[in-house]
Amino acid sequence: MAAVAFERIAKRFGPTVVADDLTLRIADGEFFVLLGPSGCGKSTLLHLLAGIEPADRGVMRIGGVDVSAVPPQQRDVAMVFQSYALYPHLDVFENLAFPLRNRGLSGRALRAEVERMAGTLGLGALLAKRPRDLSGGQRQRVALGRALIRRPAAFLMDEPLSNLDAALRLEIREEIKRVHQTHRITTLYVTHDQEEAMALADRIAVLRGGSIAQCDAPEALYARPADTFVARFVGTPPMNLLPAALLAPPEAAAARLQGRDPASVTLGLRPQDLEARDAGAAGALEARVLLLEPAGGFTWLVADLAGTRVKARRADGARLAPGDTTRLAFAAGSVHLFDAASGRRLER
């Protein structure tokens, strides 16, 4: 295991900037997630660390050693891709054994390692099968096992669950977390799925346009997003963002407005913190119901609030239908404030 560091990394593909003077440090044994929309540079950072792509500028370290010019096969990292990348002509045993054979292991020692890994991932009964005979979830387990069996310094995962159906994604996600808790190999995991990121990560870096919008623990990203981009990207459903006026700005917020009009603020409310009540109920905001979205134990409601679409939880017992007027209630402590011009968080 080893700590990983990106130091002032720059990378462009033609006019497209995918890393702009980016610095990032991942602790030894940490499960670190790179989260962001398509094209923000998540996968490129993995490819740079693995040596698949060269950086234009900067230094990458694994275990404190500069690997920027080290050949890929000597960097001691293992990658798992969304496409599994198994050897179709080899059975599960030989797919798992392949990296060990490359390191000169053979005989009883090799068999013991393969059987140990197969047992860890529930593949013991599948060792004689070939990839074509396996389900998607089983193939992904083999891909994980083939990478993990090397015991690399760092484990790189590039959207490994994106080709699986919803049930399998949850199953393999739990498997990945369990394996990491057991082996504590430093892991960099790329995804655009914020729910997946929140469930797996010790820390998350939210990427935007080649730079880091915010890097923190999952709970901190959710509770105190640094700007409106993070606020909308982290959390399901996304945060409601509303134009608002601060008639008497709190001292901390006023200090960060830096001379801007105090009316130019954005108010953020998580849908979970916004309750849609019947029209006659007490509530600060009046809105018109657009549609209802049943979600099992409760119902989401989409409403028009002075021209802005918002999502809220329908209050227990509320009888609302599309076209009805509703009152939206929220606690003062659930409000997030952002500068409308920059999108940055106002209150500390």
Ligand SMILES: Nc1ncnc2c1ncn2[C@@H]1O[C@H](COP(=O)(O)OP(=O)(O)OP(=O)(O)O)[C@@H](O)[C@H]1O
Second form
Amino acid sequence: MAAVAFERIAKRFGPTVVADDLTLRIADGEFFVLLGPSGCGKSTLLHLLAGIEPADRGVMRIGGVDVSAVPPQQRDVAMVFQSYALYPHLDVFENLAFPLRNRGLSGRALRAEVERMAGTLGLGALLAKRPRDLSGGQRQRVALGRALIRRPAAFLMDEPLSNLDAALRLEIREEIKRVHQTHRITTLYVTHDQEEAMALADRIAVLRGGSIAQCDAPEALYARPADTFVARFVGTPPMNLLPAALLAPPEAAAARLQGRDPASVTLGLRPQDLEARDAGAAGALEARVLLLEPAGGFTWLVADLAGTRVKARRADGARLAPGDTTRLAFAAGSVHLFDAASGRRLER
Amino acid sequence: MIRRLGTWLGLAAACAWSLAPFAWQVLTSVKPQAELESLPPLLPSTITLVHYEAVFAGHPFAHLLLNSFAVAACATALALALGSLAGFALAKLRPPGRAATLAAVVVLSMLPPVATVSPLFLLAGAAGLRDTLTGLALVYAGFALPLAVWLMAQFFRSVPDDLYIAARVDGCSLLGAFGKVMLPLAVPGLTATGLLVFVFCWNEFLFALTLTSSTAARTVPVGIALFPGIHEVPWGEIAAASVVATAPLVLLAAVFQRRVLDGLTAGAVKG
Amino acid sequence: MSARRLRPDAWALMAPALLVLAAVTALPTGYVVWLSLNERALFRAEDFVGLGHYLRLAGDARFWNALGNTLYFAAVSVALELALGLAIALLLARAGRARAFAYGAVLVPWAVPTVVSARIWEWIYNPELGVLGYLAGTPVNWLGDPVLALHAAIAMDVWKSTPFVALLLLAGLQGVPRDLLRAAAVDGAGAWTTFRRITLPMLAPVILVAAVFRTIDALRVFDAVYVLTGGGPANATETLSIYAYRVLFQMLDFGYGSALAVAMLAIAGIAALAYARLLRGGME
Ligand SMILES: Nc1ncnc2c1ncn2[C@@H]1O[C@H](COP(=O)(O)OP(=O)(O)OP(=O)(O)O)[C@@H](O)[C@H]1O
Ligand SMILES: [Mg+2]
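Return the structure block for the form predicted together with the ligand; the form predicted alone was the one displayed.
Next comes the full complex, and the chain you just saw is listed first.
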């Protein structure tokens, strides 16, 4: 177990910039999630830390030690992959035993370790099977076991849930959380699924174009997104972004914009905070309903607000139909303000 | 129905055209000498093995077979060892300049052998490797390497990157990951590459002709090309020798049909 | 670029292969160019003559004869191999249960050593005892007539090399998506239209690759023709490789022989470049 740090890391593949002067510090025992869209370089960051790819510049530390020149097999990290990456020519027992054998363990001690690990993950009956004879969930359990079995300094997980169906995904997600709570191994977890990130993380770093857009606890990320990119990326459905000019008097309380020119401000409103009322409600914006999406206890509706598509919530969608006029209301405190040009958050 | 019939007729014709010349050689090899001196008869009246006996008794043919096997086996082993290491590095470590390296390898595989036979003759002489099995095996390995590197790079590319990464993270050194994970997964590719390289070495003629001068290092193709005849050409014996030289390859091709097809078409079709 | 990005580990693994390649193919290629600029008989030291050998080459009728033979041999045999190979590939694709046998039969000529195939055909072409003359009903001196001999050599090469082309094209055919063929059938296209409009265009890159491989192979043909005819009669089947080999190892003139070898290199290079351009054009 150890703290992990990336210090001023740069990495590019030809013209593709994967990391540009990137710094990250992950505390000992922390569950840290790297969140970013597909192809933004999340996997590459894990490969850098594991020593598979060399960085162009910068220093990586595990437990305070600079590991930049240490070969992968000596970095003491373990990895779990989206593709499971079980060795197809070895059975489950040998897959679990593989990292131990590489450290010189054999015989009875090895067997005991493997069987203990298989027991905790419920794999006892599968030890003689080949990976191709296992279901997706079983494969990912074996992969977890293979990573966990030697108690690495850090755990690297690259979208371990992406290949699983919805039910299994929740099951293995809980398993991962349980493993982390029992062993408290520093974990660097990569995903493009913000819900997964929120559910698992102590802290989340949102990546964009080789740098960190924001690094914060899940609640802070949700409550105070640093820019419009994070605002749209975190939270489902994504936050509505509207030109502040829409709030032209009477709604634009001049105080809320703090005297800024409405043309230079973008408003952020989460669909959860935008309540669709019946026509005629006061102090609200008029919009035309385009679509209704029942969500169980309530209904999402997509509406046209002076030319901008917005998503809003309605306690019950019963009396609304596409084409109707509705009024969208929100609490003053739920508005996020961003600079229209840079997308950065404006502090209130 | 008519199309089906046409397909079958066409297939039968293609198979007959492919098999007939070699089948004729097999027939020739078991015909009594008298029946070789006129035509007809097409088919032998009795089957005789005298030509086979003559090949092995009268000539150092067994020695040539042994030479051919030794040279082809050593060259194949060398080409596989070096080719799989290089192919692995190109496919999984992706060094900068890999595209240029692969292109250079392909260009080298297109060299006409005649273009390098004179310098190799002089170089082999200078190194004391002329008329030795070692010299021949080295040259064959060199000429087979472009194919071996190219094919092994293709086969290693089809092993997922994640398996290599997992092996390294699980405690394998570079060579450990190669030996314990990558190589076992590339066995079909190794087999295909080995077969193609072996066939190339077994069949090679120009270098065998120029770099060897005695039975000590001569190989089967040279033996068959220079088959000695005192008065007239000993067609029966040549046929017998041909069958002996070809049988191992036909057998290999039949047993490892799938692998041979993989090897012949890998890279050419996909990229 | 930093030292780390150069991947010393990768180059270390590639070094043995690159070294052997350099020693056995790259170094001799440089050496042969040097040899061609010198007068060099075997066992004698070199004597620099500059481009002298190339001037001699330009006026050497036997060189132009060999070049003509080589180009004719390559053009005709590759064309025939592509046509026959495509036909056989289409047949093999429908072989169904007979597949394993048919593939095996077609692989036989590929597996026969070139020298052996030359001996097989030499026997078939034998003027008195050959089965071909017997089938033709009259004895023909196939290898004694200049025109017949070159075509006899071509026929042998077609027999030996068509399987490779057929199997390559078969792999290409198997890569044509079935849905595309079904869609064409649904759209009312007949067999010929489907072949012309869908199969052939999809197959074009593979055909090109097969053509490249075969042309480069045919341009450097040596053992097949050398064992079959020895270059005769009257040099009618002498290819560039055979001529170069004779100058090198029968006349023991390493200087001029090397110049011939360099000429072969140049022709192979031109063929490779031409096809590289074609390939790039075909991909766009
Ligand atoms: N070895 C490589 N050579 C060249 N480019 C690469 C290499 N590895 C990755 N890339 C490129 O770098 C970028 C980042 O890749 P990476 O796999 O790290 O993204 P990712 O965030 O993990 O994406 P995903 O969510 O799809 O897994 C991509 O554009 C990819 O094409
Ligand atoms: Mg990834």
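Think of the rigid core as the biggest set of C-alphas that the two forms share within 1.5 Å after superposition. A quick note: this is a predicted structure, and the numbers were derived from the prediction, not measured. Numbering follows the first chain given and starts at 1.
On a core-based overlay, G297 has a Cα shift of 2.6 Å between these two forms.
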